[in-house]
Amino acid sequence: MSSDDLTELSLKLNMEEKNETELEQIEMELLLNGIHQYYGYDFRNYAVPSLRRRIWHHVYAEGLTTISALQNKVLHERDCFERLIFSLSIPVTEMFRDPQAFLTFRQKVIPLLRTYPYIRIWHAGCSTGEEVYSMAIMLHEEGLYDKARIYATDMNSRSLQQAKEGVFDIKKMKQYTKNYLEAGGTRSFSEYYTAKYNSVIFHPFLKKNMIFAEHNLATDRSFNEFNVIFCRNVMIYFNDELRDHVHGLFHESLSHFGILVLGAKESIHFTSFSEAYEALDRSEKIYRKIK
């Protein structure tokens, strides 16, 4: 094959690859616009690489071959839509996840909360609720739970239902116990749950001051004023526009001197609200609203 033939073949392959990429982008936009218009869920400003991987994974999981075929099924079959939402909303969490963050919260934020007559805490994007129960346990041990309300929200109804039930896999308790102790736990972790078969159920007193509700950070508005907002490892999946929108929502929802807790790979910097906070602990991404 001559060099001219190789050049022509290379150009042809590049053009086909470009066409496939453009077609994929169009299909993704149509899918996301359809979901937004028909169901009211907005994924259009999620980070593209992660979103693309999850969409294709779900295409294959549904036994399909194209994103367009997935769009058709999602818009005509509610069950398919709910399976897709469960996949896209990334329900990944654990109790006392990143124990140092919880230890730092216990050391630096709990003393501030002691001065409040009433405490409202919002766990935004709570997934299946592990961090919500972690917070309840910490507040209980610090003698603050009776004057606290924990609002746990997520866009994923299946995850919320599991969070409400407070039932978790017993195989995870070894790791959760380790996390609890590293996070400054003061009791035996097993005091907080009852084991039954292959699961554990957390004791009802931990749920008495919890309120669970569906809330979409991309489309829903502020619904209360809070002293603390926990939103950890959620916004890493958002693009800059959606991330800034959510920070605006949190700023509106926090009381003066309210506390914002982000995930290890997240930051208030490079957002429109960076000057509105001071760092209580920069390494653990704990900030206090000052403006």
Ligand SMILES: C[S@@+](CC[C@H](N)C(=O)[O-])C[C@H]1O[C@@H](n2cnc3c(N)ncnc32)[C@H](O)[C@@H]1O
Given for the second form:
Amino acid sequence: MSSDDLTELSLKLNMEEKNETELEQIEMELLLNGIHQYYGYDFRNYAVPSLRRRIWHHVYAEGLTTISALQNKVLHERDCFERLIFSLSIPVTEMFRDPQAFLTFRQKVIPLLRTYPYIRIWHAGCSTGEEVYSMAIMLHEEGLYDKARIYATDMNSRSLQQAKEGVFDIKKMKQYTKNYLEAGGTRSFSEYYTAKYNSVIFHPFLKKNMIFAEHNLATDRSFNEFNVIFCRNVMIYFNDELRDHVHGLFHESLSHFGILVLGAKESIHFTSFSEAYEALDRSEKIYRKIK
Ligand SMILES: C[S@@+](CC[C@H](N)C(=O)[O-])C[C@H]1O[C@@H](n2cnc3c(N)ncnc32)[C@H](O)[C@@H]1O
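Just the form predicted alone so far, so send over the form predicted in complex with this ligand.
What follows is the entire complex, opening with the chain shown before.
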């Protein structure tokens, strides 16, 4: 092949690649617009790389070969839409995830909460509830649970159902016990659950002040005023615009001196609300609203 032929071939391949990328972008937009218009779920401002990966994964999982084919199936079959929501929602979680963050919360935030007559906590994007039961255990050990209400929300109804049941895989208890102790747990972790076959069920007293509800951070509004908001490992999947929108929602929903807890890879910096908070603990991403 002459060098002219090679150049022409390379140009052709580049053009094909460009066309495919353009087409993929159009198909993604059509899929996300369709879901938004038909089902009211808004994924249009999720970060593209992970969204794209998950959509393609789902295309193949449904036995399809194009995003357009997925759009057709999602719009015509509600079950397919439910499955897509589940795979887009990334429900990965743990009890006392990042134990150091829970330990710091216990050391720096619990003393502040002790001075309040009642405590309202919102776990936004609570997934299957591990974070919420961790909070209930910590408040119980600190003698604060009776005056607390924990609002646990997620857009994913399947995850929420599991959270309400409080049933978890027994295999995970070894890791969760380790996390609990590192997070400053003061008892034997097994006091909090009963094992049954391959699962454990957490004691119902932990659920008595929990309220579970579907809430979508992209489309739903503020619904109460809170002393603490936990939103960990949720906004990493959002683009800057949606992240800012959600920070607006949290700012509106936090009382003065309210506490915002973000995930290990998240930060209030580089958002429009960075000036509205001071860091109670910068490395554990625990902030206090000051404006
Ligand atoms: C990786 S999990 C984080 C769970 C827990 N906060 C933790 O850190 O272990 C992310 C959760 O965010 C939820 N989520 C994603 N987008 C959401 C949205 N727009 N509104 C509410 N929840 C959302 C997902 O359904 C998922 O359960």
